[in-house]
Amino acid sequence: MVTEAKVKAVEGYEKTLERWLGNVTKEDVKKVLEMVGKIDKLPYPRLVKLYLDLCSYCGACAEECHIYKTYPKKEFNPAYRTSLLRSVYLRHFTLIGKTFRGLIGAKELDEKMLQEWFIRFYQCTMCRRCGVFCPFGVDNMALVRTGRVFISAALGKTTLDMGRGVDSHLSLGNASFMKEAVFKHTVKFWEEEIKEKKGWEVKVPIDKIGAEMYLIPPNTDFFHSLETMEGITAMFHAAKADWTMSSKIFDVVNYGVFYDDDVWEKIINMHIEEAKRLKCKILVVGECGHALKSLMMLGPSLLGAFPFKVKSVLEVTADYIKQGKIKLNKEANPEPVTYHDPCNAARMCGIIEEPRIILKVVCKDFREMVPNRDRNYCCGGGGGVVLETASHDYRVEVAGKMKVDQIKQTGAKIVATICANCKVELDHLITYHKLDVRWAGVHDLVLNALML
C-alpha cells in the first residue's frame, strides 16, 4: 500500500536529487549528448547497445523489483529507466530514430529529460535482481550506471556524499578523510578489544613485504563495523595466517564503481599498485560488496589479469574451516541468525555458499530468508544510495521495505551480512522500524565462536 509517508519520502528525495543536479541548461544537454554519442568508447559498448536493443518492456522486471513492488509507479519500473536512455539514443544516433521518431519511442534529450535521467538513475539501487528474471537477460543495472557515467563525464555531477568520498579517496587514498595516524590508532583498538574479549595477544602486521595475503577492509570497519575487523584479525591469528595490511592504502571502497569509469580506474589502480608494492600473492577484500565486484570481476575484465589473486575474506575463512585450521564453538552464538545476501557479493561475484558454510558452524540456529542467494531482495541501499543522508526516508519507507518484511518472517534475532553498505542500511531499517533484531557482520559472529 502506498502510504502518505511513502509519498513524502519519494518526493523529498526527488527534490534533493533535483537540487544536486542544479539548473539544467541547453549547454548541459549538448554536453551530455556528446557523451552519448561516444557510446562506442565505453569499455563495454556492445553490451550496452545489446541491452538497449533487447528490452521489450514485457514487465517481468517490474514484478521482481523491490522498489516497484513497494511503490508501483511507472517511474520505478526498471524498463522505464531503460527507455529513458534508449529513447534518446534512438532519436539522436540511429537512422530509424531520426526518421520515425515517435513511432518507435525516440525522444529528444532536453532540460526536463536530463533532469529526469539524474533522478531515476540515482533512485535505482542497481541490485541486478531484475536481470535475473529478464527473459532476455537485460541487465538494467548496466544501463543505469551508463546513464550515470554520461552525466558525470559531461557535467561532473553525482550525489553529494558520493562525490565527497571520491574527493577524499583521490587525495588521501581512502573515502573517509582518514589519516595514517588514525588508521594505526584504530588497529591498536582492535588488538586491545580482542585481548579483552578473548584474552589473546594479537598483533596486526602492517606494511609487511612478501606476506601471502594483503587485506583491505572497507572504511566502515574503522568506525561503524569494528567487530568485523576484530573477527577477521582474530581469525587470521588463530589460523596462523601470513598476512598484512597497508598503512597507506587501507580502504577498499571504490565509489567510482557506481558512476564514473575514470574515477573507478584511478582508485582501483591505487589498490593494484599497493598490492604490487607489498608483493602479496593474494589481495583479500574484507566484508564489502561493491569493492569485491571492482577487484574480483571488473578489474581483470577491463584492465587485464592481475599479478596476484583476488579473494573475498569469506572464501579464506570458509577454506580454513574446511581445512580444520580454526576451531569454532557454535554455542557462543545461541540466538537465531539469518543472512542477507548482498547484491554485489551474491549476484555479481558468486559469494553465496561461503557465508553459509561459516554461519552453520558458528551459529546454533541458522535460518534462511525467503527468497535467498542470487534471488534475494536488495537491502534498499545499493548503488550508493545508502551513502546519502538525504535518502534516509526513501530507503526506510520504500527501497528497504521488502527487506524489513523478509527479516520479520525469519523470526531471527540477528541478521548477518558481508557488505559494508548493507550493514549501514540494515542498521537504519532496524532502528526506524523498531525491529527486535540486531545486525552483524559474519566475522562478528566468528569472533564470538573462535577458540584456540
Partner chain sequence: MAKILLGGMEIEVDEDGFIQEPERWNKEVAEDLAKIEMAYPMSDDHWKVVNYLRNYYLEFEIAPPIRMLTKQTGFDLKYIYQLFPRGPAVGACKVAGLPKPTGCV
Contents of the next structure:
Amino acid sequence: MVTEAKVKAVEGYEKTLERWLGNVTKEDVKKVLEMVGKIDKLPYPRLVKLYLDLCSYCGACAEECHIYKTYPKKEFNPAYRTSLLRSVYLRHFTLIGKTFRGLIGAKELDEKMLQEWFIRFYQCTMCRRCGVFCPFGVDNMALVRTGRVFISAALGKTTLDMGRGVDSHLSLGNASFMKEAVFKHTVKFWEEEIKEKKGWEVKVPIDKIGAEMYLIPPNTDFFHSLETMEGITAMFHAAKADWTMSSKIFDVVNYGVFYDDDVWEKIINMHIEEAKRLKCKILVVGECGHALKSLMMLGPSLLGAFPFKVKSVLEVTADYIKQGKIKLNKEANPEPVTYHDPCNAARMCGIIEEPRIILKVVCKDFREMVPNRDRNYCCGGGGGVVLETASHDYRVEVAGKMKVDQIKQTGAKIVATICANCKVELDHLITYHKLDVRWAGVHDLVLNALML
Amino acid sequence: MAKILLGGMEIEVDEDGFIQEPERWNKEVAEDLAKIEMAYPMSDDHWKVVNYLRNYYLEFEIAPPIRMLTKQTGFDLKYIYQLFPRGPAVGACKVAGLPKPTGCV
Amino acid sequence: MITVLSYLVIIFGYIALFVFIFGLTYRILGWARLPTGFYWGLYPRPTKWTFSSVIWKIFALPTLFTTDKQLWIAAIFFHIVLFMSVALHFELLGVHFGPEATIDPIGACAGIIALIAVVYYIQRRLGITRSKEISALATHFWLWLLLVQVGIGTYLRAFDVVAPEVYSAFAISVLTFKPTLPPPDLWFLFHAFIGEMYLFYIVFGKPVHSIGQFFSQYILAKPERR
Ligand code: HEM
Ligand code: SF4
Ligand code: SF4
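Can I have the other form now, the form predicted in complex with the partner chain, not the form predicted on its own?
Let's see the whole complex now, leading with the same chain.
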C-alpha cells in the first residue's frame, strides 16, 4: 500500500536529488548528449547496445523490483527507468528514432529529461534482481550505471556523500577521511577487545611484505561494525594464517563501481598497486559486496589478470572450516539467525554457499529468508543509495520495505550479512521499524563461536 | 552553505545540518543542535556521549568507531538510538559538533 | 485496387527483402563488433556447457515462468505456432511438407492459437499497468496489425483461397527477378503486403530479440572462471 509516509519520503528525496544536480543548461545537455553518442567508447559497449535494443516493455522486470513492488508508480518501473536512456538514444542516434520520434517512444534530451535521468538513475539500488527475470536477459542495472557514468563524465555530478567519499578516497586512499594514526589506534583497540572477549594475545600484522594474504576490509567496518574486524582477526589467529593489512590502503570500497569509470580505475589501481607492493599471493576482500565485484569481476575483465588471486574472506573462512583448521562452538550463538544475501556478493560474485557453510556451524538455529540466494531482495541501500544521509526516509519507507517483511517472517533475532552497506541499511531498517532483531556481520558470529 | 542561529551565534552548517566551524562549538550550540536532533533536553547520558565524541574528535579529527563509543560510555547501540533518534553517526555526531562521517555511515 | 496492390506487393517486396537482409546483418554486426568489456555475469552460472544453458534460457524462458505464468504460456504457444507458420511459409518456395489436406488444418489451427495469443498480448498491454505504462504507440499498432495479419493468414489457410502452386509460382518469380503478377485475391495481397511490412519490423522493432537474445543471454551466462 502506498501510504502518505511513502509519498513524502519519495518526494523528499526526489527534491534533494534535483537540487544536487542543480540548474542544467543547454550546454550541459549538449555535453551529456556527446557522451551518449560515444557508447562504443564505454568499457562495456556490447551489453549497453544490446540492452538498448532488446527491451520489449513487457513489464516482467517491474514485478521483480523491490522498489516498484513497494511503490508501483511508473517512474519506479525498471523498464521506464531505462527507457529514459533508450528513448534518447533512439531519438538522437538512430534513423527510425529520428523519423518516427514519439510514435516509437523516442524522446529528445532536454534540461527536464536530464533532471529526470539524475533522479531516476540514483533511485535505483542497482541490485540486478530485474536482470535475473527479464526474458531477454536485459540487465537494467547496466543501463542505470551507464546513465550515471554519462552524467558524471560530462558534468562531474553525482550524489553528495558519494562525491565526498570519492574526494577523500582520491586524496587519502580511503573513503572516510581516515588517517594512518587513526587506523593504528583502531587496530590496537580491537586487539584489546579480542583479548577481553577471548583471552587471546593477537597482533594484527601490518605491512608485512610477502605475507600470503593481504586483507582489505571496507573502511565502514572500522566505524560501524568493528566486531567484524575482530572476528576476521581472531579467525586468522585461530587458523595460524600468514596474513597482513596495510597501513596505507586499508579501505576496499570503490564508489566508482556505482557511477564513474575513471574514479573506479583510479581506486582499483590503489588496491592493485598495494597488493603488488606487499607481494601477497591472495588479496582478501573483507565483508564488502561492491568491492568484491570490483576486484573479482570488473577488474580482471578490463585490466587483465592480476599477479595475485582475489578471494572473499568468506571463502577463506569456509575453506578453513572444510579443512578443519578452526574449531567452532555452535552454542555460542543460541539465538535464531537469518542471512541476508547482499546483491553484489550473491548475484554478482556467487558468494552464496560460503556464508551458509559458516553460519550452519557457528549458530544453533539458522533460518533462510525467502526468497534467498541469487533471488534475494535488495536491502534497499545498494548502488550507493545508502551513502546518502538524505536518502534515509526513501530507504526505510520504500526501498527497504520488502527486506523488513522478509526479516519479520523468519522470526530470527539476528540478521547476518557480509556487506558493509547492507549492514548500515539493516541498522536503519531495524531501528526505524522497531524490529526486535539485531544485525551482525557473519564474522561477528564467528568471533563468538571460535575456540582454540 | 547556509548559516543558522545556534547558541546565539550564526554558524555555518552543511546541507545535513552539521556545523562547519567546529571551533565555535560550545554547550549552548550543542543544546540547540540537540533540539534539531530530537535529543533535548539533554541528560547526563547525552552529555556523556557527546563529550566522548568531542574528545575523540579533538584528538583524531574524525568520529570514533561505534564499538569504541558503546564501550567507553557503557551504553549499547539501542540506548544510543534512544538518546539520539537519528543514531550515533547522524544524531550524536552532529550534536557533538563533528563534521558528518562519510562512507557507509 | 487489385492492380495497384499487386505492383505494390512486388516493389515493396524487393525493398523489404533488401532491408531485411542487409538491415539484419547490420544489426548483428553492430553487436558482434563491440567488445564485451566488463564482466557482468549473473549467478548462478554454469561451470561449463554455456551453450546449452543459453539455449535453455532462450527457449524455455525459465525466469519468465517464475515471474508471470500467463505471459509465459502465451509466449511459449505464440512462438511455437509462429515457428510452425514460418516453416509452412516455405511452401512459397515450393517446399511441401505433405498433402494439403493435412497441412491446411494444421496451419489453420496454428493460426487460431496465434490469434488467441495475440489477443492475450493486446489485452495484457492494455490491462496490466506495469506493461501499459511503458508501451509506446507503435507497440500497440504492431500488435493490432499482427492480429489482422494472423487473422487473414488463418482465413487463407482454412478456406484454401489460393492454391499453393499459384502463390509459390508468384514468389519464385519475384525471387528470381522475373516477377509475374500475383494471384488476384484481395486478402492474399493484403497478407503479402503486411507480411512485407513485418520484415521491417523484425529488423527495427521488437522481434529483433529473436537474434539479440543469443548475445545478451550469453553475456549473463558466461561460465564461471574463478
Ligand atoms: C528466438 C526465440 C524467441 C524467444 C525466446 C522469444 C521470446 C518472446 C517473449 C518472452 C515474448 C513476450 C514478451 C512481450 O510481451 O513482449 C515475445 C513476444 C513477441 N515475439 Fe518473440 N521470441 C523469439 C523469437 C521471435 C521471432 C523470430 C519473432 C518474429 C519474427 C518474434 C516476435 C514476437 C512478437 C511480435 C512478440 C509480441 C511482442 C509484444 O508483446 O508486443 N519472436 N517473444
Ligand atoms: S523484463 Fe526485460 S524486456 Fe521486459 S520490460 Fe523489463 S527489461 Fe524490458
Ligand atoms: S536494479 Fe534493482 S532497484 Fe534497480 S530497477 Fe532493477 S530491481 Fe529495481
